[in-house]
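Coming up is one lone chain in structure tokens, specifically the form predicted on its own.
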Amino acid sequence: MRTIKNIAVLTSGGDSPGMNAGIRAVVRTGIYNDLNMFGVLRGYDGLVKGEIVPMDAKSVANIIQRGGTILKTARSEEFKTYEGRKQAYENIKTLGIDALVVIGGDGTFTGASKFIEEFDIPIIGMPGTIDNDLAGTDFTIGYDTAINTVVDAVDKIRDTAESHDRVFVIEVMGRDSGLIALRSGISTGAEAVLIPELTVDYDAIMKRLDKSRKNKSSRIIIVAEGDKEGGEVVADKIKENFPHYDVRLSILGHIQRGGRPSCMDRVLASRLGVASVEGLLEGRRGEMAGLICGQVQFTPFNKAIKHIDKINENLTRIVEILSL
């Protein structure tokens, strides 16, 4: 089993609240088993530019509560071609590095695992998403704290929805995924939940406005940006079907990403830290670390990333039945 005494850390693909609280982790587990500790700036990209630098425990001092990421994160065309990737591997044998924990979603493991093939280099990554997307680990960093952003906002909205009797339709993050949409849903009493793994039945979506109209002030429809129309198209259907309808439309947009993480997310990324340190000190690679029924499992990186496109139908059930 190889030797591990240098190992670096970096952060990639779209930011989410708790990456921080993973980078912390994995810097301190490191020194604690007596590693020396690297942070690459702005993810791959970072990696074939050479923008690496060492990392102590005061250097990820005060960061567990902040929301982003303070390594950065950008895309790297250039670590999509082989001349990229071989760059990205002198610079880190020029420093000694033995092994990487990349924190990510799909994207960010695509890359790791070329890497691994080509360069045999240790990987280890941790699921830093919002979209919660991700097979081998029932929740990634980033979505509790996202979901509560959400619910914040629908929350305010629909004080506003209730006092000028309007239908607001709300567009939430979640292109290739409506996790966001459907957990989010279910919390604000949402009338319906439009997710782009399922079928839109727009005649019962307004069948349901219809019938429910007498006994309520208010409308909250949500919708997954990645829903094949979006927001705005829903919007427009339902004016069309209901001209006598106040119906507003609102995005929220970035704010999903941003923000302190939540107490799970913070747990959630320390324990994964640890982990994806140690795995790596166990002989482990080409895996991410996840949770399963509250405890950490490995999973191959060609298996984590196969979008969950099943959803749980009991949670649409819900939102039906709830809707009244």
The other form holds:
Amino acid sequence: MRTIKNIAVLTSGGDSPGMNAGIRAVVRTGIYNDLNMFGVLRGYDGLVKGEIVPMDAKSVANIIQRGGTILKTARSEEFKTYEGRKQAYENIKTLGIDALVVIGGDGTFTGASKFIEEFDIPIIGMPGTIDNDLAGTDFTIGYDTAINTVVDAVDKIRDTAESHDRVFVIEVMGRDSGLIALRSGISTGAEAVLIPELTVDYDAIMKRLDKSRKNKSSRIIIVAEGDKEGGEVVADKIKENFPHYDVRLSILGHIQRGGRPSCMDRVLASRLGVASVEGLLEGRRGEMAGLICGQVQFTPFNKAIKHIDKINENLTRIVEILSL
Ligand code: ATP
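Now show me the form predicted together with adenosine-5'-triphosphate (ATP); what you just gave was the form predicted on its own.
Below: every chain and molecule of the assembly, starting with the one above.
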């Protein structure tokens, strides 16, 4: 087995709350094991441009509670080319870096797989995305914080919706996955949740809205941004069906990515950070560290990036049952 002495960590793709806790765990686990640790700025872009800095225990002090990523993140077109990846390899070779930990989503792991294949670099991945759309882990780092941000915002909108007897259509993040919409919908008592994984039954939704009129003065419909029609169209359709309703649209946007990571995300990132470095030292590569049923497990990148459908039909049923 090859000896690893120098490890670099980077964050890539969209940022998510808890990435800092992950960076901290990777750096400190490395130092605990007498390794030299480095941070790559701006994801693969920094790898290609050689923006790589040494990191010590102090450089990750007081960051576990901070949202975003101190290493910054970016999308890199150059890293998608062989020439870009070759340049990245030259840069890490010059610094003597033996292995990488990459924190990101499916694109990040696809890039990592190619880098391993072409340049024989051990890489372990950590799932850092608010969408929770990776296989090989029950939850991704950032998802729990993001749904709590959504719940907080929807609760506030519910207050004003209730005061004015309004129907609010609220669009939340989730380009390919309705998990943010579904869980936040259940926990805010939404009357309906529209997600990309399921075809919308408009008739059923309209009936439900009409029926709930006798019990409720406000109505909340949560729409995932990846839903085939999106919040604006849904709001227009409700207005068409119920011209007397006061229908408003609210798109929550980027607040869902920011904020202090929840306790759950901090613990998840800490556990996976430790596991990633220990995994590399045990000779692992090309795998993502994840948590399944409370246990750390490693899943090959090619399996982790499959967008498995984590939609539990029981959850969609719950929305309907409880929306009376
Ligand atoms: P998120 O789920 O938050 O969007 P992600 O990791 O999927 O995160 P992407 O922008 O898709 O985010 O990917 C991050 C980076 O990974 C890209 O900017 C690119 O540098 C690299 N990457 C993505 N796809 C490939 C690919 N097919 N080949 C090489 N590199 C890739």
